[in-house]
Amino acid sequence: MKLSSWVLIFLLCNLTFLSSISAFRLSRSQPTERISGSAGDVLEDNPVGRLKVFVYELPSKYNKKILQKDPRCLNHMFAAEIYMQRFLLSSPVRTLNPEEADWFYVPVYTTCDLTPNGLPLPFKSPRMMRSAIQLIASNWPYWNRTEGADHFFVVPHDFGACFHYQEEKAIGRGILPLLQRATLVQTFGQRNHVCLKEGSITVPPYAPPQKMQSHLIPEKTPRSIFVYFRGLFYDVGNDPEGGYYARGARAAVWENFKDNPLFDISTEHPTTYYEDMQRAIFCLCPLGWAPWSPRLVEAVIFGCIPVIIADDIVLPFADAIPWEDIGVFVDEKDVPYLDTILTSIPPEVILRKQRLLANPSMKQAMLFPQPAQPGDAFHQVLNGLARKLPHERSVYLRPGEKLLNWTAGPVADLKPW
């Protein structure tokens, strides 16, 4: 495509269009559209009175006292598993009576454990959480009944409950034999892998409202920039020999267009990396190390159309939030090719999608918001709980029955924590 027909596309998104911003102070004239449809009425259900949710209490050593000698966890991207446990204590959904409960939740903090980078070591969590379910088979019946197909699990990590940050250990690890019945409410997101089992709620990962909120710009400034993308094309520390990382889908980026005018990408992370989000029609959000990133959640807060290149990825409440219409799919093996893919884009097309992620209701569903509000993160997580009721009678063992195998998994998992 010719630079005239690229220059024409950007006047047209722009004069056309209001820049849209998040659903913190969305400007009544501005233009949004309504997802259609069944999930429209998903992304707007009212989980409250539909489910009772029972919250063990776990000794501090399973999740306070971790918070309180690091936290740095209060604003990684693994922080859902701690603001999950602060929603639920006060939320309307809760019960103290268990033998009312619909669901039991099981407060563990299994990312919280920083190197002074600030990512989480894995190599604790598996032994953390055996403890965790030994100490509520032990003291409570509940587990015992249904070996935990009525509890459910933050598991936030890279790989969810398999507990690694490298794909190819963390499906030789699997998700950890005890959680096999449980639901698993988890980050990570991708068909026919082991790491993703069957009934999973997949959600977005933490990213902080209020320091989003704070770069906010004005509404009318325009789109500028087409293609937007900061962060790492190579892991040279854990991927010295290239390839492996991001499956090659990031050098490609950078090799094909790290000198295309139309691509703004580099490995530094400006001060004003917010603010450029929101200058931009198109975001990339390629996988790294695992499928999702926050950049997903960036993108949709703040109106710029995510180019998700993550082949077989299963994206955050997928099915309230139509991704189809609000972002851009490119194979992993197409990223040579990204720049005729988005420049052949029409332009009604990327305004509807502009239109889309321009509603409250779309950027609330990506947050996890303190306090909570309707529509937001917690909410999604608490609809798909009560789209999983009743429970089906395979799910309550008889007397005597037992399923799960306590000494499966790697000899190391069956340490003491």
Second form
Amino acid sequence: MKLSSWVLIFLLCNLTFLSSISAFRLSRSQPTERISGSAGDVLEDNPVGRLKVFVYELPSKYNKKILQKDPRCLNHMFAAEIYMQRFLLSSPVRTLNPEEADWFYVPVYTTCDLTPNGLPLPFKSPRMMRSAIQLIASNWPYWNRTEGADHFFVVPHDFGACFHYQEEKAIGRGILPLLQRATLVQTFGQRNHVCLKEGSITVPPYAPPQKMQSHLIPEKTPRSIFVYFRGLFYDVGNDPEGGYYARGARAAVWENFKDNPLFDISTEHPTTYYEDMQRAIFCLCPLGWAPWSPRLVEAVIFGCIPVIIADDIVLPFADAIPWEDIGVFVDEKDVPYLDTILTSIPPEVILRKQRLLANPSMKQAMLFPQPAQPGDAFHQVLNGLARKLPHERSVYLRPGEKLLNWTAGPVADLKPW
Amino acid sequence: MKLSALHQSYLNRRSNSFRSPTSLDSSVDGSGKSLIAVFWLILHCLCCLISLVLGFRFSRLVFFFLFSTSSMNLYSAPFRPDLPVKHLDVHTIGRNLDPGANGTVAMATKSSRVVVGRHGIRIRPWPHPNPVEVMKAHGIIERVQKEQKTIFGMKSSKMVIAVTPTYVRTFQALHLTGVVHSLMLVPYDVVWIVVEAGGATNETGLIIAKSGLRTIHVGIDQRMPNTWEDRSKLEVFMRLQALRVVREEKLDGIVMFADDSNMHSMEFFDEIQNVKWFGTVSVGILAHSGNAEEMVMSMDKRKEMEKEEEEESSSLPVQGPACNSTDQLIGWHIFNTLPYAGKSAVYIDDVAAVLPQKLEWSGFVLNSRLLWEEAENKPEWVKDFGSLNENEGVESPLSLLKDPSMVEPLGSCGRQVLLWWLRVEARADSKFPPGWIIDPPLEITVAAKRTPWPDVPPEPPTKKKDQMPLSQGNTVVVIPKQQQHSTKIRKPKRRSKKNKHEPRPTDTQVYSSSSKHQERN
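The form predicted together with its partner chain is what I want next, because the block you gave corresponds to the form predicted on its own; please supply it.
Every component of the complex follows; first up is the chain already shown.
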């Protein structure tokens, strides 16, 4: 009897141990380095117990019905808003008592109005957001208490809360006036840009974890490609002459390096795209119509050093992850000299970057796995929110004080949704 | 009058192409209109010409400068590739400030490095790879791969000791060159022990020396016999001689048997590094017979047999370890020789399928320490090599072991075929120049049927159009029609210009000496 009970306990321990290993299996044999950014060694912090989030109960026309209309929203790169809500609903940081909440979350899917091709149209998003805020402002007192300064929204669209895919128009609109005091969780990040507000949390775009995991190749496959890139250089449909798309940077890459054997660059998207990335040392991540792209996530997962060609870009979780040590930043004006820049990096630096990329917590922080796992992008968002606590006194307004202008913005936005 | 009318109409037609159709008729009435039309047309043509010259849309640029909106920012024109890289002129973002917006807007008007709008595409003056940088990049790639190897791959690699029995014959150069190239590509240290029947000759020595590897050339006095059976017996003897050399020299590494007509894959050498004491791999058996008919017949027979018998041993031409589901060695797959029963080659130059032994030596690898007299950790299931009695008949390397079940199956338990076994030999009466050097000139000259070029300028054609006497010698060269430059055959010009090579492959084998011979004639 005693022996069997010991065996049972031993088996139970094994099971719990196995289940706690993250589902994203990586070879642990590669030596890695700890990652600590400007905020310290915070990648592996646990947000549970450090903050409380209250999730508003909005009518389903703001979230569930939209998703039912178009389930493609679950797989495209803007799916973070959907998974964020799902994760929060079942997370221990959620509280049902709004009085004790530090942060309030408004689950509205603004990026789910898709064209037949799958691209989201942002034209109705400002109205949707506005109507949601009006709803919560009239039904709960917490919005008016702080005019949204302790609320956070997930706006993963191209230019965040500017709600437009064209940069000039987005700059023209600016951030939605009602969101001026709220914290925005967005993928877009560029310094000194209208659409990046102070205090925003930048997150990576959604990339399907299972799909990437199914394309892993043995880690001992030698990396034989020097620079790898697959994507458009000229957007012939929208910018036939070149110079607008990517601010001319992608076209410059093509024109300068199309016959260079070190650069494996092309517009053809092969079926072995993920496998090829794992055989490359550098992966180019140039800007497109917006500075961010899922390429960064793919490069990090596959251990390929990202070469970021986007001036003033703000990368995901920039305070937790020291991107300068991990990736290579190239100014757009230096693109013609990209080969010189890359070959002049000392091999020790390259090996160190690869070690940092091999860190499993780094890879985990870039993903949105379902269900959520410790250290993944959700938890990093919560860590970021926790780092902003406690709120300053100025966040709480005196009764009757109004800072937001509810009638600002283009007239078309003021229509009800 | 007619002439003048014609002339007039001709003028009309000419002028219409430049001016609007109404211009000539209504020259007086619509003079103002036509002038404007003419002016615009001329301006358009001028702009087209200028843009052709300068290479970009000049006209659009002019209009842009004239009518640009305030929200658009200044940019510099697209670059020409031969101009040096210009510096981009950067202006601050001039957005239309919304007077109703809050104070946070003021932050956005801070000058940013980044400008929205059309940018030039920067191209450096010589947009081609720089060889110095390419070399540096390859150095980086090598360093990264070395690091990968140390992390994931082999910790330490052992020397590869290759044992090859050979003898001088027509196909020796072919087979041995294959082995030379395979061994030269092995990324580990290699010692190559070549045992030669009929004594160590210079010919073999020359081929081996070209490899640049460390070689041990051993000669055996016996000549290689004429039948396959006897040959394999002598080869066994030769291999054992080589193993004795390993024992005497105390070579430390992994012994593999590289028969000179086999073909090895590079993965084979990587896989055998994993052997601890004694390993076996799967060998692909290519039992080829020179007679295609025979092969077809044997295939048909095999199909018949398959139809008759439901259960049949696997007809895969593979010899190697057989494992159970837990990847443990339970036996060996042996090449099925039944279809070839009675039809296999007996003499070396028979035109019939050459069959392998039950277990070929090339499918086994062993740690050289097994052969030493004194080696630590030597397992007990190995017989002492020094006391091996050859007269008892050593058929396969398993005779070196007391317990054949301790053999390690390699190549994911035999599922990967890492090398191929083949025996191809020439006819008994085949002659070949020693060392494959033709010296002195051969006595045999073969008349050239065709040469791709005429040795002597062709003479004008005689009676037959398709025959042309080339040289005054006794050879007659038949040139296909396309090559007759002198004759004015009506054919499109393109084809005559593209007249380069023979459309059909020539079957000449003109020895240099014979052509010279003809010329002298």
